[in-house]
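Only one chain is shown below, in structure tokens, and it's the form predicted on its own.
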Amino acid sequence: MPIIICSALHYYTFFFLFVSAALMSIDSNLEEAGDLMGASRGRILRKITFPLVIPAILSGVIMTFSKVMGTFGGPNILGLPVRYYVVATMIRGSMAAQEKGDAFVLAIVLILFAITTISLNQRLVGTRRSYETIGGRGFVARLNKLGKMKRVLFIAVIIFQILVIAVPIGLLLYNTLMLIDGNYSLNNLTLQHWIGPRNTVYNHGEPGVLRNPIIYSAAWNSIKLALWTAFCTALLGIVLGYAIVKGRGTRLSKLVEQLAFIPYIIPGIAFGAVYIAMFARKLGPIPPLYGTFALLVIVSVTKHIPFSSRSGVSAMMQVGRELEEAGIVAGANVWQRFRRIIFPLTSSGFMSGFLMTFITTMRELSLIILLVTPTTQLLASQTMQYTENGDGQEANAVILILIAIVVLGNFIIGRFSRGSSLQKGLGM
């Protein structure tokens, strides 16, 4: 049950992004027409609103299912102490025991689960009637009808966010100040886990995280990986968006769009296992890449292409053909048109994809847990190492550092992206 609760609280935001985008596109006149006909709120919800948002709900189900199937961190921390295993933790255990054949078979099982889910979604959504709404009033008009309920809902959301975000972070911070875990008395508070010197009694002889060079190295690796991945995927997203939108309606465009989505449906830990199988040995002119930072970049870029392609398509849909045609008439070549016309007009999509990928890569664990080595350790994998060694306070301190870097990165990138958001990064 704790694993289910943690996964639900972590991934509910995907449902929020998908469903809120669908609700904002629904014309409130449809619901008002049902109200005038004497339909109850339940009937309006069942007959009008729900059918219009079913595709968004199913998309959220697919995204959540694919993510949870490949999630490693939560099941590993909460499940292993009580001998509760999932496929992701079994893959890690098989790799640690040098039983790579078993690990690869389990990875294939995860991929087959994901493919089956996508196929089921296509059968359910693909055979449903398509709905389109046309009108001027949408979510705002519907929100205004709530009247006094708006304040109640606002307070409920604030309380929920405090319970889900503020309280856990506060508990994490307090835990890092405990000299002995589980002792909540004030005389047990210390900064040993933050700035304490090396002490053989605590944390297996390692100093506090702010005095530990391993943490600074892991932080730099995480930032470097996130920046490289975000830049490459955002740029690829614009290029893929250009190819998909300009060839819209053709079989090639549909094929490119479908191929760009494939990495997403493969669970993260299975994706990492696939790349170990590919690059553990020399592959033609490519040398063995296992244990190198380059492999982390390649895997991360490939895995996050679906996010960037969505933002790229969304941005390219806003660019009219006439602008590029004017460039052709003026004699501009493909590179000049892309640099002078396409990229400036799609820069918001580029920054949205950059932001989405940066945040996702910084906190990624399932994808890289099989690929990191002591020289390529990241903050996310370092927390897992501390947790498995029993150094819970230092693990929580590293988590807080990771959260601070993500929030700071989000703020800095947001200042340059002029209103780009995670919602735009998903192409909504």
The other form holds:
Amino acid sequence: MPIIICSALHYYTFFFLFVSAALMSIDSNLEEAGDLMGASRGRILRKITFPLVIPAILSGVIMTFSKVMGTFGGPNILGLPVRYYVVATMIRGSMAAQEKGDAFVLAIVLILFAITTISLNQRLVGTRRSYETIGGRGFVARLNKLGKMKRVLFIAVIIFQILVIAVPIGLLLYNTLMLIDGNYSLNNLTLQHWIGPRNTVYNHGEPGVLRNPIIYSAAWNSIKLALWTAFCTALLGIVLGYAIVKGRGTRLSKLVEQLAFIPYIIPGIAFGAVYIAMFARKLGPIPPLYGTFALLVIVSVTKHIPFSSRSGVSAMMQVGRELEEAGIVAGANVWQRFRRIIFPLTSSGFMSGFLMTFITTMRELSLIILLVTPTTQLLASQTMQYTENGDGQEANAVILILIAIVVLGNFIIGRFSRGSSLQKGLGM
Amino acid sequence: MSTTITINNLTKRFGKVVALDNVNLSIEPGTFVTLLGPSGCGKTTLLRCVAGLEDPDGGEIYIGDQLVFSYDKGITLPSGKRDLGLVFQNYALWPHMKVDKNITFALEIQKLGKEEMGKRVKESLAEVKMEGYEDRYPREMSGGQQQRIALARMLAYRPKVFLMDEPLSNLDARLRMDMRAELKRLHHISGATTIYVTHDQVEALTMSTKIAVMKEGVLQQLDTPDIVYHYPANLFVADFIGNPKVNLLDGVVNGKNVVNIGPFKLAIDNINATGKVVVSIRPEDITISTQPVPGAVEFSAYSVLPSGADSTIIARLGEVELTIREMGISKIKMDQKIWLTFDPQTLNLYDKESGNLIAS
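Would you generate the structure of this protein in the form predicted in complex with the partner chain, following the form predicted on its own above?
Next comes the full complex, this chain leading.
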């Protein structure tokens, strides 16, 4: 049960982005037409607005389902102590027990599951996509006044946000300040887990996280990985977007677009398993990459291509064809056009893709849990290790550091690129 | 400076749609040729083929003596090497560059010196009367100003050929009038061979040395505005050119120099016409009278539409409806009896079957 709640809280933002994008693309005229015919607010919502976003809602449900299937972190932390297993945690278990065959079979099961849900999505939603309202034609979006409901809804949303974000973080913080877990008395408060010296009694003899070289190296690894991944992914996204939009209508372009989407349907942990299978040995000219930092970057980049290619496509769509053609006529070659016209005009899309990938990579666990080794330990995988050792406070302290880095990163990037947002990063 | 453009048997398909069907077009140095036709007629495709933005599926294009495209020989000269400039319908100014950077972009690629570039920017801005706008971003200017900058951008690198794709269609009516005058002046001064795409027949008539009328990828007529207006090569051209629209009446040539329309007969001045024909009469070529006149045909005024400088009168006689253009504000009342006189010299006869003009 806690696993379900936790997953729901995690993925509702994702869902929210899906549906809000759909809602935003509805022409107010459609609702106004209903209004003119004397339909009540509730009726309009039920009969017009809701059916129009059904495809998005369905997509959201199915996509979330497929994502949760591959989620490792939540079920592992919450499920392991009570021996509650999901496929994702079983893969890790088999891998840890050196039963790679079992792990790969399970990974394939996960992938098949994902493919089934995706095709289900296409079957259910595909035919209805026809009334997606996105078009070159301008449309009117009118804000509906919520009236008295506004305040109530607003407060409800705020309370919800506090409940799901502020309270857990507060508890987490409090938890890290407790010397012994579960003892709420004041004299149990300590900074041992943050800045305490090495002490064999606590945390298996590891010092507080802020004095722990392991944490610093993990944090550095995490940041390095996130930056590299974000940069490569965003760049790749723009290039892919360029290729896809340029060739729009051709079969090749469609193929590229669909290929770029494949990593999305493969659950993170299964993806990791696939990469182990591929790169554990020397593969042609490629040396065995298992245990290297490069492998982490490669797998993260690949996993994020679906998002970045979508944001690349949407950024590219906003660049009129004639802007590049003007460059062609002026005699600019492909590289000159890309560098001087296309790239500057899509830089906000690039930044969105970068931001999105940076954040998700920072907190990515399912994908990399199978691939990290002691030298390439990341913050996220470090928390997993501490949790498994039973050092809850230490793990929580690391999580807080992780959150801090993500928020800071978000802030910094937000400062530099006005107008780029997570929503754009999703290509919506 | 100016050059010829020769297009031989040019064909372009988009999937199954034939956008250009064996187009032959020969453009003399320094002429202002307008490609005119309804949307989907292939005029923009033709322009884009000349510009090198589309690869045709057959034929050849010469600019001057240089073969820039040949399907059979597999030659496709890149756009930037064809020495042409293109003004886009929506200007296509690069929004992230200031005016001067927009103008110097092509010059930098040609590796011109800094001083020369500065000189060109100044000159071209002066030519479009936009001095002092170097530091503006495109979005900080009005549509008309952006249009001028787009022109300046093209002028700055001094191409031998000017291509313009409906450059005025995004401007409001007033500005469009002004810009027509400016563009015509610009062409007069530069003398560059120009291909201009428009669906606006008034624009074509006012600006061009020659008009090429197109329909469904096929060139219908290439002539001076005068000839295209007064002697349209076929019924499509006749119908497309002119506002208010030309009157087209079905008739049968009856005996010598007479066409039987049905309720009345028309004297014609064409000895080659026989059998079923279509007669075209420009609205301004009909003389209107409120009194009976010898040889005139009695009609009834169905509707009278004054519009300031002139008035349009719709007249009816049985099944036959005619549009007449009269100067000034018409005094004719609705349902009033009117007498119409036709000048045999101004009538054109078309073969009913083929729709082609029957030469007199």
